[in-house]
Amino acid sequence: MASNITAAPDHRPTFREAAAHLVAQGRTAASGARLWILLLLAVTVVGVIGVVGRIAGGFEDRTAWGYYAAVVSFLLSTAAAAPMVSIAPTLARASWVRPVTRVSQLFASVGVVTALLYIPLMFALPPLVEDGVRRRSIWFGSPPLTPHVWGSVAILGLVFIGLALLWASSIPDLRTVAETATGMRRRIARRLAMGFIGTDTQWKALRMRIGVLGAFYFVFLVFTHLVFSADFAVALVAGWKDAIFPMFHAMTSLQSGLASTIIAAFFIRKFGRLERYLELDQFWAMSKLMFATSLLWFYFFFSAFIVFWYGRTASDQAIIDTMVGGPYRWAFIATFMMSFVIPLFTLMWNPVRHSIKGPTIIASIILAGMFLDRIRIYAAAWSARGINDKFIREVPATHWPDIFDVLVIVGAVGAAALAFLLATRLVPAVSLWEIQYMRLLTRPVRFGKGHAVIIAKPD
């Protein structure tokens, strides 16, 4: 079989074509984004006045928050969890993943906007202890607001490790923008490249950093998925009592993380011409992982319903009627649909996942189904009454959204959206210096009447 493999053309770019490529691709970009910057803008100042006008409306009406912290779930659910499509496959040593870990990356600059959201929620969540009485929580006799400080350090952190390892696996590109570049650009760069030529030193040392903050990055995405869930949705329904819950917060996130670079690589590959780097290889092995994730949302979606299912307590029919059965069946019903049943029965054909545009479809559903969710989870949670009760005694009615809500969801999204534009006019969007390691390491090759990439494994 040997004896079939010859080598073939390699029609790669190389890192000097690669660089001269996205940096000048960099600058074209940067002068046709103006109007989208601009519209983005627009779009995120109408979220500020939403936001405005919530806080105006006060703290006391917990119902009346209940889509605003479906958003900064929606966001802790996809933008946060999008880094770890870099981390995973690199920890696994995929070759694959190296033209994407940067628009995976990217999406830690999402984390400022995540944060700023969750200030006013902040105040919006009651202490533990109300007139005298502690209500139920993962908090066991602690002060009465531990959920406020440890909800604070677990998104921060997120935030400041997220951006600490975008500047870290950008430091080589930058050393490139810096000798590359003009103007302002040429000059951040210049600062953030830390003085990098690329010694030996240097890059075990990158290597290093970059594995170290991965490995905290995953860890606090999980601790901040256990605090804000329990925090913000399970402890503010009375009966409420779901140790799978949290897992399932998290898990669908990666779901939604995966999604998120899909749709941006994407949108990167056609509008910023770079199908040179964002070849097929990266959607099909994304489409795969995604198939994969939704199976998991169906297991750890039903291993924790299962348990107030056989329950059958009044309390664990309470839970049902609330999250599940009752007045938000629409949302949890589109959300089955969207998050498993159309993802398994359509990524399980090769013409389908074997494409570009297939993927980032599925991947547009995916989304949409994964906001329904966190609005059937939070919007249902800030609408119950009687928090310190055995268990619901009344089902919340519907709570659909008002015009501050709308406001808030649409500037959201647009300031999410923003700040990943305005990252990209620092930083390639592909990694230069990740695209030729795997040069280095790969090589084109005729396999029979096909083709092949022979794929070196360095350590």
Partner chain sequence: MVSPAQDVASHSWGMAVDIDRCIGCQACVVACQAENNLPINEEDHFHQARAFEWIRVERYWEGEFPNIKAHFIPILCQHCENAPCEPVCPVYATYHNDQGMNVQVYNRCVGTRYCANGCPYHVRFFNYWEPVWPESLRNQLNPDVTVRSRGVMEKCSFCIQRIRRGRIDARKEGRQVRDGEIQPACVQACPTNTLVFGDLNDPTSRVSKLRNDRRSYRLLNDTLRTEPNVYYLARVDTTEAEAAHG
The other form holds:
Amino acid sequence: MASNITAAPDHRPTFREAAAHLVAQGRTAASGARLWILLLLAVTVVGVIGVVGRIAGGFEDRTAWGYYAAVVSFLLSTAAAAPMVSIAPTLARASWVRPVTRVSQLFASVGVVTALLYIPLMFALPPLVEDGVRRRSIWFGSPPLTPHVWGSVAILGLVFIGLALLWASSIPDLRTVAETATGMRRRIARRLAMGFIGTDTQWKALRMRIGVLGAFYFVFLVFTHLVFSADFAVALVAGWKDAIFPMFHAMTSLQSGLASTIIAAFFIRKFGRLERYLELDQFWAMSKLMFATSLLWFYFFFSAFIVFWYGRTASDQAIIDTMVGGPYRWAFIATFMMSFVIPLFTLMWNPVRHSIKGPTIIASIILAGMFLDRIRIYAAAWSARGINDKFIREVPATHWPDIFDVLVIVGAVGAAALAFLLATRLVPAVSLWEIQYMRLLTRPVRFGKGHAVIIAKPD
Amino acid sequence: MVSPAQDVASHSWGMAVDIDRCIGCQACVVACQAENNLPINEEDHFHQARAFEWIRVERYWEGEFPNIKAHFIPILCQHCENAPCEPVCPVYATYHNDQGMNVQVYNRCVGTRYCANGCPYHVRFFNYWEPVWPESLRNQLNPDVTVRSRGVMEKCSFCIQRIRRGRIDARKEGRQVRDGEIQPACVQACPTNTLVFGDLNDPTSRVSKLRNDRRSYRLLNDTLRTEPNVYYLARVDTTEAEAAHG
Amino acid sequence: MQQHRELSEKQINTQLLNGALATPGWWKFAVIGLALIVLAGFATFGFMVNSGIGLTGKSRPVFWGALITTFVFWVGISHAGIMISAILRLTQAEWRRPVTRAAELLTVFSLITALTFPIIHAGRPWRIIYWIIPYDFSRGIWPNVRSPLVWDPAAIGTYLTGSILFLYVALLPDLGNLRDRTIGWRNTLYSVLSLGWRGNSRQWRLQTTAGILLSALMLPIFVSVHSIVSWDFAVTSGVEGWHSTIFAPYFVIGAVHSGVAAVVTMMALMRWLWKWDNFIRPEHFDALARLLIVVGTTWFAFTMIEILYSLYSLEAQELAFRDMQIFQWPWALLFVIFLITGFFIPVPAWFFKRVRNSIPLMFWTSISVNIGMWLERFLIIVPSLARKQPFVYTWGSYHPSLVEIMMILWSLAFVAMNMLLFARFFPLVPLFEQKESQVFSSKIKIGRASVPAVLREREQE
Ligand code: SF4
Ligand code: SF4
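Let me have the form predicted in complex with its partner chain next, following on from the form predicted on its own.
Whole complex next, starting from this chain.
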């Protein structure tokens, strides 16, 4: 160790302080949580009305389901991608991620909403063979309902793995909750903690489980995006041959996953008074990643766009007209601004990145951009006609949402927030054991006159 | 007297190819070979897939012997309005001129062969070697046409030398070019009038009328949107037509 | 994982400068041998200029072949430098330190080599200047900016300039070091090159800032270069097998795969040739192999998606092209070799720690990756052209001629020779990075265990 490194005072909360604070925050009565739960419940009911209305309208008219598909895709691209924020940096052994792992994994609870919303959509998707004519799909000669089956497998699998990951990584904290909380929370937490008492073997098994589940989650996330984007968007538009699209879908979802996590972390920090746990470092690191993914947004979009634009074949032109320059131009331009231009020109300044409010505001803009992006893709794809043609000969006109679509949109967002909020009632919103790890593995020091931190890199 | 500017603006050269008339005699191929100083195709060149045919007659068989039919389609550069070969050339050696033709400038060409990859009709040719003619044939080379050196691309030019000459003659006489006055070599050689050349801007020209024929279509244009200036007239199958009419 | 072997500054200096200040015995022979191949390559090129592109195996419609493949290959290799230096620098991966210089160098030389290939391949190389530099102002004709072949030199030129700057900035402290250790003309050379480097804190600050700025600026260029190369192919709607939207990221990730593998090859050679066992250690190979697992798997997934989506449309030309590429002799054999060498041998092997830590095994697996990556480009370029559109009646094939093979050998020898020449005058492992990593490495006591750690400077909130 170099000689000009001296120890610095450590102001970080101890485990005991953290446990007391965080467990208390999880009470239903804390920070007006009860009021919020009731409010979100009402919004969810509104959403259910919307879904029922949509279903009552029948499954024949595919156009009507465009916004619904966009909503499902939006949830897949935000909540479902959020846990990746904890998985990828953990695999890369980044230390800053520890306090936000829980926030990102709590989004797995939203998977339940996604899966429920997906069920009606499955009925709206046409089978592979209609009137004896087989349409193009990535499933080639498989039985007619293959996309429906694989779509369900993917989404259910994703939800299942996500919940398992959330559970596995909360086990040590559930133990703490079981020890310190009261009433029903205590009973449930004890059940779920599965007799964890923190022996060496248990820890080893736990870390192993988290690692494996994380890797699986990543693989399933990519698979889900591949299958969903291929069957619920690409295959519905004749002549749309776009190999990068699944990757665009998955990539942009990482951007929005980060944005969701930042927003959630912001609110949790504010309402839970967790300033000492979710620090500037976490927001800074996440906003750097958000900046990188915003650049990738443009890269993946442009990779496809230039090929269509330069290629100029009939199908190339039709695709651009359908989703970029045609009736959905407004949505595309807004998306382009909100998902790329605005993040680029704000996040490139360190003062914006290195703050709490800056990344949060940009994250909200990104989420709105993502929503419009999914609309321009799904609403257009679901209203395209002539599924068996070589390419679409008639670019579909703009399809505007009806009242049920609006209800579904509002309800889905409300239900997602509700699921998230309910999950935080049981599991502490910041992982206690990760924080404790961080305390052990990093040391604030002084390096010459400056501040520095020593980060241990165990195997 | 027609001013040169007017003259230029008023033309858009095009061709009509009536597949129904083509008998596959290959006269156009030979005529083009002679007119445009194409190198001599030896057997080896065909084996190496390096032979030159600015216009070729594709032959398709339909049915099984003895109920077999041969169909012929003469294919030359389509002089696409929206040519995929043009934007890719780094030095503008191939570009679109103001008379609807896709032009190749041999002197600018550096031989990247990118245009040939871009062309979906397979009508571009590369001079892999310096072309050589036997002594006896030297004097039959057309003086109006450049002899291309090795390393450059070439393709059907719509016999641009003949178009030039036709326009100069017309201008000298102070009149517009008459329909049918300019004939590329292949058109001139065709015994069945399969090939018709003319000005698509002139609604009365033969080629304009054929373009508006019911049978007219353009190769691959439906999917590739290359907007060729060569129009094909579909074959009419008399046996089928008779069967349809009973 | 990181065993810290504390070396004194003196040890670092003497060991790492052993290539630049002393000539190893094998050096002369190696350089002469490579120079002979390089000369033979130049002679071959002259011969081809003199007789024509007919000497290659190309035909109609296979207008592009092994030469363009090799061009793409070297552009791919060039992605090593920035991947290792810039990205790992920005993400603060400690293990990058000993390999940065060699990786950047590889970038520079492979880019120069790549740039020669379009010239070698063109029909009239002596006129190639038209392509890049506007000429003939009187007629107002400029190069056609719509052509991807004009984007290419622009992107590669920018990348090359940036890489040279990047290399140079990182070389400055070591040049100062060399200046202080030499006499005579070499001293003069290093004095001039080191730009008055004396290692005061202002200079260090500037050097660090320049390095970070260049890293950030180079990243977009890094991505754009191979994307643009991929668009040479992807924008061509006339060739079904190329007209694919995935090409840009697919090529970039493939380039990183081959580039990082090439760095591994080079590290093994450096360790063997200059005996730098103290600096290039198994843990570095281990870290690179982990990175390669991620990159290789992603690249393979892209390959599969590419094939899936090209079959998706079920169009005749696509099917004919894939049929040729995957099932027809001899392409089927190449395809199998490509899959095995590019993915199925190396990537699963890297899952074993024994492989990751064994230098000979890493050497061979990394070579295997690059064989696979060359074949990948070859299998994209040639079969796509041979089966492009319905009017292609000459369903011929293609095989590289002797001349083309000679030019490929030339390129390998050219890069290797340049690296060796460079190593004779400059250290291949950055001395200052090595020293800095010792300053930053630290330990943390947890209970009774002592865990290796690194120091990170931090802004105060
Ligand atoms: S047919 Fe081919 S060479 Fe002729 S203009 Fe069209 S693309 Fe160009
Ligand atoms: S128009 Fe002239 S150049 Fe073109 S195919 Fe006919 S004869 Fe040949």
